[in-house]
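Presented as structure tokens, the chain that follows is alone, the form predicted alone.
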Amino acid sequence: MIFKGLEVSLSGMLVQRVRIDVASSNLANSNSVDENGRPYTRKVPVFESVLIKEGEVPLYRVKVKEIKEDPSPYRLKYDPGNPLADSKGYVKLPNVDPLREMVDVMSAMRSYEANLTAFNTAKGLLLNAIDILKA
């Protein structure tokens, strides 16, 4: 029971790390196509809360439920000289918007920092409680 606050903050930091990893992967592949000429599809992490009923006080933790593909349409670019162009001269590009990915990374970083601050505060409270018990 005494470490539950630390576990909740830790689960928040872990999912924010996954969020940053997925956004970074999307940014890295923002101009990629596979060997068949199919553009990269943006990935989106889906989170879920998990109720933990150990002890007297139920707590929620967060975890990554799945990482799914974004169904939004691919970007089209008119480039008739490109070998991947269709009959009308358009090339399909990944559905990754670099600006949206950067905003997602910044938001995940702020959430990570907030969880880290909560973790350090809880740790400090525990250490102060131990010092009081020693005296």
Contents of the next structure:
Amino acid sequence: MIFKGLEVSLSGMLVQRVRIDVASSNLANSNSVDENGRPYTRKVPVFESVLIKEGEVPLYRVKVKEIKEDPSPYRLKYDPGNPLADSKGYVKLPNVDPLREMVDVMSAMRSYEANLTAFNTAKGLLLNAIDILKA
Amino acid sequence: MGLFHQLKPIEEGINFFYRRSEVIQSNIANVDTPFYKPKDLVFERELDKSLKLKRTDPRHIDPYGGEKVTFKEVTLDEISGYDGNRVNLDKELGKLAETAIMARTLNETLRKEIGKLKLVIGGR
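Form predicted in complex with its partner chain structure, per the form predicted alone context:
Once more the chain from above appears, this time first in line as the rest of the complex follows.
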């Protein structure tokens, strides 16, 4: 199929978008607790390459395998007045580092743009091939 | 040995560069996939063979090895990142640009060749 290359680049753009979404959600919830009072846990998307079996050249698209929870410890803040504080006066805060999430967003944007460039290049090649008809 | 004989090597070249651009696209798409190794295609030597070079002197080196035109997949072993991914994004983009230019050049060549044939057939 002639449009396989476009599909591959689109899958790349899609997973980078998921990565930005997850990072945004982590950022937005960097101080949240859930309905049980448990602090929000940072989420991390895990990517996986999927072989598209077609012809003699193997191509791999990419997909989001799962969205995992970051097992690193929660941040502790001394705040005895907080209703969620434990007996020693510490409050558990989400294990989200806003700086890290920002870096992740920027890295995802770079990868997204690279995939977009690849998509446009492939599109240009296909359109160029159509020009042969005008010979 | 027909009228359209000279179009064949160009066609094969275009095919190769399209395939290569797809492989590079797949490397770029997998830039954040853990343990992914970038791939590439090799063709150059076989391309030279398909050009049907003439031997006007017996001392000339035989350009054909009698082999079929094939694509060879190469797994590149780059320096691994922290997640085991070995794709170098800038390098892949560079290769993609190069591949696109080659494909376009061959496309134009094919267009010109077909134009010439049309002129001959038109008999003006």
